[in-house]
Structure formats: structure tokens, C-alpha cells
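One chain comes next, on its own, written as C-alpha cells: the form predicted on its own.
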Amino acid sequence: MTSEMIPETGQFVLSNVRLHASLTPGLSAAFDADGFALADITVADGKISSIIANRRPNTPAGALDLGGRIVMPCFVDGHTHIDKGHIWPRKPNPDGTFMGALNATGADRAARWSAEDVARRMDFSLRCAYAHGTRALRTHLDSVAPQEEISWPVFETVREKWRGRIELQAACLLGIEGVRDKKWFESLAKRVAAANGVLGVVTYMLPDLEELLDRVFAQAIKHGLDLDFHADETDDISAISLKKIAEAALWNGFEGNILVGHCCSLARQPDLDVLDTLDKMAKAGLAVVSLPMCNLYLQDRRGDNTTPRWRGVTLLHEMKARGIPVAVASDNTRDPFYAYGDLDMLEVYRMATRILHFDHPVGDWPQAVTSTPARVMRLDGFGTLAAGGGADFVVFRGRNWTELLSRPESDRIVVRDGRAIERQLPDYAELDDLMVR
């Protein structure tokens, strides 16, 4: 089956799919061992019109027969930064460190960061994800003075071209002792507001960062900002600022949505400190994305041709047995942050499963790119196949599991309302004007 196969208007119906359990949750069907089920999938103008078991399998008269072929909902990509995508050619991370990360975007975002500079950049970020199937995308903003006011207005332009085709969010991104300054920081919460934007920072283990995470707390209330914070991306053991953000929802007795993002240290720390952390996490709300193929990538990365030791990543399983929603994401792309990646949220999610170890079983993980990101975001009807819900899927050729996992699926379908897209992925000589160093 090739794209130009579903018409582009008028009804159709993609019979013998196989969906997955998680993904459809209104689909009655025998699902095998792996969460999956045969179904016919009947499209009409636009929308999901029926999802029925096909438990024969046979091919209704006038259907396209996928063969068992898996389809998915279009994914949600909850945490990016494409205000720095795609910058390495002219400013690479000198030695793969996250000082040298941070140094080197630090560097170029002074120099290079204008209004033409980032608004292309994250325009060819965001036609590389919709072409890979992306529906929805979380991006942070470098808001350190005087780059909010730059791309802010940038982002809000660019949200309105993607109106349609990508769902765009955005959080503010500074180091929290930026909040120190009151009266900025404040002024930043109000440019967040009028942008419907949500209210981040990265977190340290400063000596005041309770008192900081309270002035967060409190703007991020007056304003009615949902919270989306960095934390504790590093393997230093004392780093507990995870334990931070959840003590400070519940004494500030917040009630808004609150992500965080890496919690890499988590994962190095005593058991007994451990478990109080995901107990707080639990009670508190909190929800956690881990950023496998960018945390594998810096981490542990010491420098000294010795060989890194661990894999980066936070307690994904730990936190999804107590309830806690688990999200992965791509992170960033081509930047001193991760030299690779393309948001291609499959790529995520087969990289996830290897690192992370989402199979035996799989059960509802394929759930964490697409509808727990979706509710996090405040997205409803994401992430999901329903009757009566947008025809936006994927088609892909693989049938199990290991077939889908194993292979780039760069052939793949991509629905949205109902039409298949021309999946044209930018060629990088396009930017080659921007990354004269």
C-alpha cells in the first residue's frame, strides 16, 4: 500500500489494521499476547466515523487491505527545543559534555539568535516532525534577558502558520536563579500568560531553592500557568531537586498541571531516598518525561576514553507502578545538546524501548508518545483512535512488534484528516546560509 492509495476525499476504509489496546480504548476485540487486534478503521470526511473488530479477517467489499499492518495515532511530542534545533554545524559541543553543551548554545544563541535565525530554524524542525507523524509538540524557549523578547513573538508567528498541522506549546526555559529578580521574572510569567504559554525553569541545588521554587509557585498561580520544569539532569547523587518541585507543589497546594523533564539523578540515589521521592511525586501530581536518546548522549560522558557506565535515564517503571504519568520525548536536535535526532518520535519510542526496557511485556507503553503526553499537555482527543475522533494515524508496515521496532519505517503513511500527506523531510542545504560560523 503506498499514500496514493487513500483518496483524498469522500469515504474509505482501511480494513485487517492492527491496533493496539492502549491506543484505542473504545475498540471491543480479542487482543493477542502483545496488545494487539484486527480491526477495520472506516474514514468520512475528516473524522473516524467506525472502529470495528475484524475477527474473520476478511476485506469488506471496496476496502484497502493492510494485511495486519500497524496503525497508530499520530504522536505527541512533549518536550523539544526547536529555537535551538539544528545549530551544530556552526556551533558543535566541543567535547560532548553538558558544560559543553551549555557553553556553546550559551555562545551562539548571543550571537546568532535573531528573529529570521530562529523563526527558520524551527520551521524546518517542525516540517521534519510532521512529516514523521507528529501532531502535537511541547517546545522550551531560551527566555534568558534580552531573548524572550525575540522568540516569544517568533514562536506566536509560527504557531499560527502551524495552526492545523501541529498543535504548538511552549514553555519559558532560564536557570532558576534567574527568578531571583523579582520584578523580571514576573514580567516573563506575564509574556507566558499572554502567549498561553506554560511557566519553566531549570532547577539546581542552590542553597535558596526552596524560597525560588515558592516565587515560581506563586506566579505560576496568580497567572494560572500550568508548570514544566528541568531537573536534576546530571548523575550527582545530592541532586534532589525532583523532591524539591514535588514538596513545593503540596505545600503551595498547587493544582495545576506540572512535567518534569530528565530527573536523571533519580535514578543513582539510596532506595529509602528514592521511594520518599515517588511517594511525594505521587501525591503531589506530578508527571515525569525522560529524553532517553539526549540523556544517553551527555550523561556519563567522562571524557577520559574510559566507557560511560549508565544509561542516563530516570525510573520510568518505578513511577508508572504508582501511578505517576511517564512521558519520552525527542529533547533537542542537531545541537551542542544532541548532535542527532530528527523528532521522530517512532525513532523515541524504539530507541525508549531499548533503553528503557519498554517490552516484556509491552503493555501500555506505546501510551507514553502519544495520549500521556496528550493529557499532560491538555490536549483531549490526542494520542488516541476513537469513532468520532480526527482521522489523523500512521500506517506502518511492520505487523508485530519487533518488525515495527526494527526498522527506520521511513515508508510510512502519515493520515491527517482524513488525507495522506506528501512526507517531504527538508534538506539540510536549505540552512546552509545560517551556519557560516
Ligand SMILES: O=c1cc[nH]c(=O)[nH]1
Contents of the next structure:
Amino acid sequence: MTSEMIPETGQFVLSNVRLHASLTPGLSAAFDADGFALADITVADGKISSIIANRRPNTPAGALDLGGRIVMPCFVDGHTHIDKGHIWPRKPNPDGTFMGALNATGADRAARWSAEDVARRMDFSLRCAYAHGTRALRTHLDSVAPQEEISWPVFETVREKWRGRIELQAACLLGIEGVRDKKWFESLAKRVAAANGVLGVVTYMLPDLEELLDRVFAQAIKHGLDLDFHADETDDISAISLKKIAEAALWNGFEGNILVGHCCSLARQPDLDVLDTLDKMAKAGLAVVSLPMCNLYLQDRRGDNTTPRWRGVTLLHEMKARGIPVAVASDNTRDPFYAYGDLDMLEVYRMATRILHFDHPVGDWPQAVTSTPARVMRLDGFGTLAAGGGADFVVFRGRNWTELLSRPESDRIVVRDGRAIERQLPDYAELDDLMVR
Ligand SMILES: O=c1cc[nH]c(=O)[nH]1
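The structure above corresponds to the form predicted on its own; please give the structure of the form predicted in complex with this ligand next.
First the chain shown before, then all remaining chains and molecules of the complex.
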């Protein structure tokens, strides 16, 4: 089976495909212990016209027999930084630490992030994401003055260019002390609202954290914005800004969506404190995105050649058990916060399975890279496979979890609007002129 075998137009049937229960809400079939069932997908004019259980001993005439290959809906990547992506060759992290990342990125941004530089690196990142099968992506945009005046207009142009291929959202990113400048923060919130964006800040412990959070919530309410936080990206057990966000959401009566990323320190805190925070998060309706690859890279790195002793990720299983929506996402790619990555959500899922134990049982963890981030991003119909929905899916070679998650699946077939797309990844050399030191 190759991409050329997918018809260019009209109606076709993909028979004997393996679908997961958590991603096919309308499918009535005998799912096995791993959550899979064999099915037939009919595609007509770019949409899925039916999905039915495969009960036939023989492939129906004219259908393509996929031999039990796994088919998943296109991915939704809910937390990325495509404004930073691919600066590593000109600005590596000197020691692999969080502070090393912050300082290196700040210096690079001030010196190099022109509109052209940001636009070209964003486009490069999106071509990677698209080729790997991503259909929607939220990026944070460093919005420390004066960068917001450059990156937001670039983002709006890039979003238009990519409409129909990748649905793009952006959230502003700044340390929460930036909110102390009320006038500037209000102007940023207006800019974000005008661009249909999401209001985001990075939270850590400050004496006036509660007051600053109230200002963030006030601006979100005033401008009708959803919220997206980076919280407690540290192993410091005294970092409890996640709990403060939940409390602020409750006392401000916030009704929009709130996504919180990282939340690393929670995994280091005593059980009773954790339970209290989880209760408040569930009550406040927070959703969480964990960034397993970036957390593994940055957390527990002391810069002294010692071996890391924890995985850096937050308590996703405990959150999920409380009904808190949980997702995983790419985060940074080839920048000082993470030296690697290619916006490949299958890689993220594979790494999450290993780091976070998305197995034994697999249950509905596949939703963490598909329908859960879609819900948080208010993207109806994304991240599931259903009759009437778009024919946007990825055909893998793997026929079970161990086959799917053991190889890179570089030859996967990505179908968008019923057609197999060209999956050529951009050449790094394209960015060489931007990487001169
Ligand atoms: O780009 C960023 C900023 C903060 N934290 C991250 O992990 N990445």
C-alpha cells in the first residue's frame, strides 16, 4: 500500500483497516482488549461517508484492502513554539538547563527575530507538522515588547496561508511579571483579541502572583479570551502556581477554556497537597497539556554532569482519574528549550507512552493527541473519525500498538480531504542563511 494507491477523486473504500474505539465514537464493532476493531471506511468527495465494522471474509469489489493497518484521525498539537523553532544551529542552549534556554532564547529574539526570520521558520515548522499528519496546531508567541508587534502580524499572515491545511491558533507568551505594566498588558490583550488569539502567560511564584493572576483573568473576561498558561516548569516543590490558577479561575467565575502546560513541580509535591490541587483544578474546569519530550530534556538537569532521577512530567494519570482533560504535545523544536523534535505527534505519542505509561491499559490515551486537544481548542469534528466528518486521517504500517510505536512510521500515508498528500519534509539547508552566527 502506497500513497499513490489512494484515488485522487470520487468515492473509494478502505477495507480491513484497524480503528481505535476511543477515536471512532459512532462505530459499533467488537473492539479487542487493545481497543481496536477492523472496519471499512468509505470516502466520498473529501468526506467520510461511512465507517462500518469489517465482517466480510473477502474484500469488497473495488475496495482497497489495508490488511489491518491502523488508521488514526489527523493529530491536534495543542502546545508548540513555532516562533522559536529551528534556531538551535545559531543559538544552542549552552548547558541544557531551563535558565540556559531562557537566556539563549532572549538574546536570539532581541538580535534576530525579524518578520522574515520568524515567518520562514514558522513555515518550515508547519511543513514538517503537515507532512507528519497534523491538522491543527496551537503555538505560543513570545510577546515580550517589542516582539509582539513583529510576531503577531506574521502569525496572522501565516495562518491565512495555511488555512485548510493546518488550523492555527496562537497564545501570547510572557513572564507574568509583565502583567504589572497594566497599560501595556491591556494593549497586548487587545492585540490578541483582534487576532482571535488566546491569552497566555508563564506563571511561577511571586509575592504578588494572586493579584497578577486576577489581572490576567480580568483581561480575558473583558475581551472574551480563552487562557493558556505555562505553569511551574520546575522541580521546586514550593512552586504552586497551578493551584493559584485554579483558585483564581474559581473566584473570578471564569467561564472560558483554560489550558495549563507543564505543571512539573506537582509531581514532586506531597500527596495531600497534590490532592488539594487536583480537587481545585477539577472544580475550576482546567485542562492540562504535558510536554514529555521537553520536560525530559530540561528537567532534573543540573548542569553538573549528574544523572537525572525523574522524568519531569506531571501527574497525568491522577488528573485523568479526576476527569481533568489531559493532552500531550510537541512543545519546542530544535531551539534552546529542546534540541530535537520535528512536530511529529506520533513521536510525541510514542515518547509519552514510554515516559508517561500510556499503556497497560492503553484505554483512551490516543485522545491525548487528537480529540482532547481539539475540544480544548474548540475545534469541532477534529481528532475523531466519523461518518459525515472530513476524510482527514493517517494510515500507518503498524497493525497493533507494538508495531505502531516501535518504528518511526516514516512511510505513513497522510490523507487530507480524501486525498493522499505529498509528504516531503523540508531540507534543513533551506534555513542555512538564517543560521549564520
Ligand atoms: O518556549 C518555551 C518557553 C517556556 N517553556 C518552554 O518549555 N518553552
